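First, one chain by itself in structure tokens, the form predicted alone.
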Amino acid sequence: MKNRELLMIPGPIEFTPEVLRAMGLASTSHVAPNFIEVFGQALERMRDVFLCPSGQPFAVAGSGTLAMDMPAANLIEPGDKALVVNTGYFSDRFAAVLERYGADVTQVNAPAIGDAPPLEDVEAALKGGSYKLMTVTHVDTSTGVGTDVKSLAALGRQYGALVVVDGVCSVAGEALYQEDWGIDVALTASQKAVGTPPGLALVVAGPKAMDAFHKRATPVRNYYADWNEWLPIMEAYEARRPSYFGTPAVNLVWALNVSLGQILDEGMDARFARHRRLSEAFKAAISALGMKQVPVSPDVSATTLTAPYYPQGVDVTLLGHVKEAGAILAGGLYPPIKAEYFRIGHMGVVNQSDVLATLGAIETGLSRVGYKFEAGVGLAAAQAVLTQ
């Protein structure tokens, strides 16, 4: 479609047509045998997208921040103790959801911003006390910033902690191999890289973080998160049986259940492969045009979003004159340097050609506000990677 800008914001991303389309049909019966068999479906394919084939999926309508919600309300006791690895905004944001429900919390934060905790440092943390839980945020949509998950896992099941994954940026762009690298709770939002838009919490909880919610003393306190009321029905539906407790978002289930076929007709693997290729090639382009990232190191710089720092003398006008040539960006959102960088999203369906364009719109925005460069400079490093 010609006069159309790219969204290229970490989320919401562009969708497929035929999400769209399933997002457009006529609404059934959320009892519907048609709608049984796809929510069914769906569920089962959230095992193989997270790849957790033991692992207990929940699909509820509702944000990413449901989607966190839920570990913390059904494995959290008072009293309970869990450990935050933090790297940003979402890392402070599960802290203070874990505190809602009563644990008593401690948090590993990052030598600077930009960068992740030193493996020691949680290490060090996690020999201190003897912590229920561990929540990781995989990529910081704030900063950028991505974890050594597989590591930070194994740290977690050597001092007995369930680890708990904020996966919002990441499930089905970022490697994450939830079952093989032990993680018990992944989860993620409709609107990232699983490509459905927004409104959907989605989780899969293994075995471990199962028998420890069946286990707990105290009732769950939270209502709309309760497993209790949710593990019936997600239950039912798998074994194609109609069930009730809240109305799901039905179109939304119908286009995830799409999307997440097409996410597995490519492959996790290419997936991951594809996703690291984008990304590298966008990061080349970014320092070529002489901007420095938020993320200190290749090594904490997530796949699924590249944020950079606006150059000397440019500010966020920079993104209207981006938007003009093209391209929706998104600010700064950390609140320490919300005004000195901007981020972009390259998820999901994005492909060479949307990268390609978008570093267009962008050297077009940064001539416009006077930042000089060699023209063509970014887009050349992005190809040399691209055609490797």
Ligand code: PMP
Second form
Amino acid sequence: MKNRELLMIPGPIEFTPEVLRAMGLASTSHVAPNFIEVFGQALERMRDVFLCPSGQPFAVAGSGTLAMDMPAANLIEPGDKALVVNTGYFSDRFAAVLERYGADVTQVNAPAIGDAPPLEDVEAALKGGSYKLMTVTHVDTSTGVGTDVKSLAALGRQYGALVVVDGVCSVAGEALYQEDWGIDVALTASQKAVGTPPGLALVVAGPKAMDAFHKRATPVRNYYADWNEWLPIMEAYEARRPSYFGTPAVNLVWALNVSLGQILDEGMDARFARHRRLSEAFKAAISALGMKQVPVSPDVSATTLTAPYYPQGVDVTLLGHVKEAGAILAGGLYPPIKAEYFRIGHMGVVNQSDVLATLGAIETGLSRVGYKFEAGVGLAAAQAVLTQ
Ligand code: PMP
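Go ahead and give the structure of the form predicted in complex with the ligand, now that the form predicted alone is out.
In what comes next, the whole complex appears, and the chain from above leads the way.
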């Protein structure tokens, strides 16, 4: 018997055998020619995965929160106005990060939990103030809410704000065209749809963002995140020259380069389409099983995860039964509704079999906790989408 459970949480995700093998390569010096080549190539590939040919990539050891810290530390000066388009837990975090660097933060909130702020509200806020920067959480992992980044970025540009997108739960899964959509900074972490073990903060900054950074009047108030330190390092690796500021996460960078190569082999559009299709199948199954989702409509639903409310009379004990049946899922995260819902990540290398196996495990779990439904109804709904 295979002694493994499917890891279906919204990050960290499962990694390909090739990526995991790259983690185990014999350690090398961070200035060894073979490592310089791999790091240089990974940076080049980041531009292709973020779809930002004129962007400046940064890959630095740290988690996604460091990736949020970087644009905040490097673009905000005390007193700058920043607008946060708030869709939940990670938007709250971005507001806190910006405030830490002295930003005067205004937030546009959604009308209800599970919804995204309407474009008109964001436009009204942008019109009313001269914001240096605006942040958008592409997919709020806490609620499964996805935002219309393309339209929001267009608004931000129109009103002269730098557009910063938290793509931690979207880059390389959810459709995101950084340069075409006019996004000044997009950021993610290695452990989600990018498909590399946790530990790398990945940021791509477009020319307008780099220009704003170069025009700062005050020093960057974060030593480790300072682009003055990291920019020469990234440029050196791309030029295949040795350099040092902080020791790079050598094994993670090997793995990142392998994963980015696999992502580009699949092709970005094909990858976005696969995520969309699997997500549609998953969500159709959840509805067929009689469960509501946290996002209030398909327009504001992410494709990288699904966040169903527990059915009446069911609670978090469901997840223990689902795990016994072979799939590890995540509980709720957003404090106001934390105990009322759960989350399933379906991003990265996830395939049709993973989706069906997970739904089978959810059906098993639901019957174990005494929920009444027609066995197989979720699987049938997913199959109906997958066989279209
Ligand atoms: N933003 C979003 C949308 C996230 O999902 C997460 C992590 N789940 C973060 C930021 C923070 O990333 P990390 O946990 O790697 O610091």
